[in-house]
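Consider the single chain below, provided in structure tokens and representing the form predicted alone.
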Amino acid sequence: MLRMAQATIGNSEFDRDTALTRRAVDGDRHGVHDVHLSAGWVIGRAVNGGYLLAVLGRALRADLPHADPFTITAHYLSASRPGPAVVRTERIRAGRGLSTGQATLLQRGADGTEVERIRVLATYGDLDRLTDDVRTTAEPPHLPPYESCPGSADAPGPVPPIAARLDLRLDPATAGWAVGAPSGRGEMRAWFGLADGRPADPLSLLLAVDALPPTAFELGLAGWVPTVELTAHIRHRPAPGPLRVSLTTRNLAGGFLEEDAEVWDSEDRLVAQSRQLAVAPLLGG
């Protein structure tokens, strides 16, 4: 199974690379944070969208009275690059059980002006106060044993920098694209963890929903699949142990596709869901 845990929550590469330095606070509603976007979370030339979602999720956690993201919707406005960035937050509402805020991440463009990269609107609460009442028809994905699933070390060619930070093992049934034999189905499934053994928490779940290779690869399409919008729901604090992630695309039309993600923990609980709209690569691109 997965390697023994080495890193801990708060002391891991993920935590260091999403760390923020508070620059200013404007009353009790606005915050400004500096962050350095690490090149270790890059795919192609752009920073991974799930990593960015975790950065903004951490900023909102610092500036809202509740600690856990319940729902967060991100619009990706321009491609983020490794290097310095600024996160600005605004508290919109603070209630007894839920609080809502928005955040935006900006970087300097080539001409020196600020360029907005991503904007999110989120509602936070306390996952430990959720009831135990569960009524669902959802079922966890069936994956071969971890040891039977190929990882980045088994890839036939070069892998992006983010692959070294993840312990990602793909279901062989959804990895045909890696050897030039895509299944033609819009599916992707994998065991998921962080390479240094850091346990999963609500912030890392924001990474998990956007960390797998895109379903477009199994549809026989190659190239960048930039996210336009992504909404994630965090449903439960994950239990210790590996996560299972499944992605499904049912509709590719007009040059766009959707990806529905489910994240399941070691106790067969659905701990996160997401849907994103992304630009589909051109056939044979």
Contents of the next structure:
2 protein chains.
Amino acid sequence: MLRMAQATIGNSEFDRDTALTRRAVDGDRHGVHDVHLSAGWVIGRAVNGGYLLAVLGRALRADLPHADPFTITAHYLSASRPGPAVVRTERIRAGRGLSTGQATLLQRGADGTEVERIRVLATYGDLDRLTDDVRTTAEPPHLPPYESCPGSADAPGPVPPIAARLDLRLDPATAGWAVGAPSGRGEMRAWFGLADGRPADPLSLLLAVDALPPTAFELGLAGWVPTVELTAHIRHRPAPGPLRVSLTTRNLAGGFLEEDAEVWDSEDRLVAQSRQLAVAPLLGG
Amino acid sequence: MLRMAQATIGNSEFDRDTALTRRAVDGDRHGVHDVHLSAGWVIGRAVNGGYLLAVLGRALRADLPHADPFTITAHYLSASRPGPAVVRTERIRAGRGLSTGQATLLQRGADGTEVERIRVLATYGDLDRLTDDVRTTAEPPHLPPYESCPGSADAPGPVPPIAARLDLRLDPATAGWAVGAPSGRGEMRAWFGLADGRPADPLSLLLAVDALPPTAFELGLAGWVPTVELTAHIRHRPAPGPLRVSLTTRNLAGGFLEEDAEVWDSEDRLVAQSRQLAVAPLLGG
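For the form predicted together with another copy of the chain instead of the form predicted alone, what are the coordinates?
Shown next: the complete complex, the earlier chain at its head.
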């Protein structure tokens, strides 16, 4: 992919497209922000859920005394559309090391009434204040080198707008769905970066956990896989360099499936874990 | 353990201790319930988080048009105490197949002001309306027979009040911590039931996911492991018979750890999955 001038944290497509304008409000317990949801993050019928989570995460960062989403849960209520939206936040508790807040994303429906799109509950802290101790049995996913993994330019068909924003390189072992030969395993792996070269930070990790094609594709299920709920834990500030993301689905039952994401940085740190509950496409014939 | 007359769903210690009294309120968007948190579910310094989640889950069940918590997230803000508490609910969205609500548990502090203990966000549905399809690669935990696993009567020291409410039988392979010989692995496994024989249902699964000793004990870390956030997915209505619960911690880093629970029923169904983010006890010497 031909890259533009290297973007930075604070000066990138991702930062511009998640920018909020704070309205004046009384007190510090509630916040109101205006945002324009960019059409650049559309995939399928809706705006990407990870991008929306990053918008809400940024609003909470602005309104809580701590900077980093240690744990953030989003319930997706209705499909967001590109265009204007409002984020309302509530500071629930502000502690010394952790603070908890809530946020909601609203848009005007066709009849002009406000429709709630997403409700979020999160606890924030400061990653930079954590100790460096690590005791882990988790292992980074095995991925072929970045150069050996196909990107959106290699896709056989048209790609959604979000593909131009991301530098996503799929593990060929989990890319069979794209050529009609899904593996049958609930796994998806990829190298992840932003197309303009913006380095990763805790906010972009909220995008990374929901940016890969759904595992359902590799299970041979085609169609929309709407997220009911997604919870992400940001465990460490990511080091510079591309991220590796793995998705795993172990249990598809009753029309629902869980999708677990892990994000690893270039120093082999597990920087984010997430799980979402999603609606499975109808089982194929 | 000598059992009392077999309890039933609706007539058991667990049901009496999660009973709510609804206050009259205007409209159906908000609910207010009084509850008495029982001292029978105390462990360490606080009331058990799974019991509290069940109380909140029951309030949402009363106030939402669907019965079962498909996904429920709790942020634990301050330690609950036995005694009176109030649960306030908000119906966020009521859809055909799913509905989303929020709940908060409040208690009076020493100075009489209301203190928020827990904030919950959840999406409910009807488990009985799901299809029976299952495609899973998840496998139930390997546990020795119930009769071979030690219960609280076998514990070397005093046990907390909650031990009398539960019929918890630890896998000897993960019980080393109780005799000063932790395995060093972040695993905990047990048979789980209620002491009075009440069968499991989706509400008691909310208890089951947070009822075992913390994995930190088997990692050789002693002390309090406060939950920051816990998310549980209830995937299937549990069949009669004892449950098997496994806890796994893969990544302890920066003073925090995740604890993943799986609950399996007697028909080898994965009935619940959960993950919590908790504060690790200080690393031992």
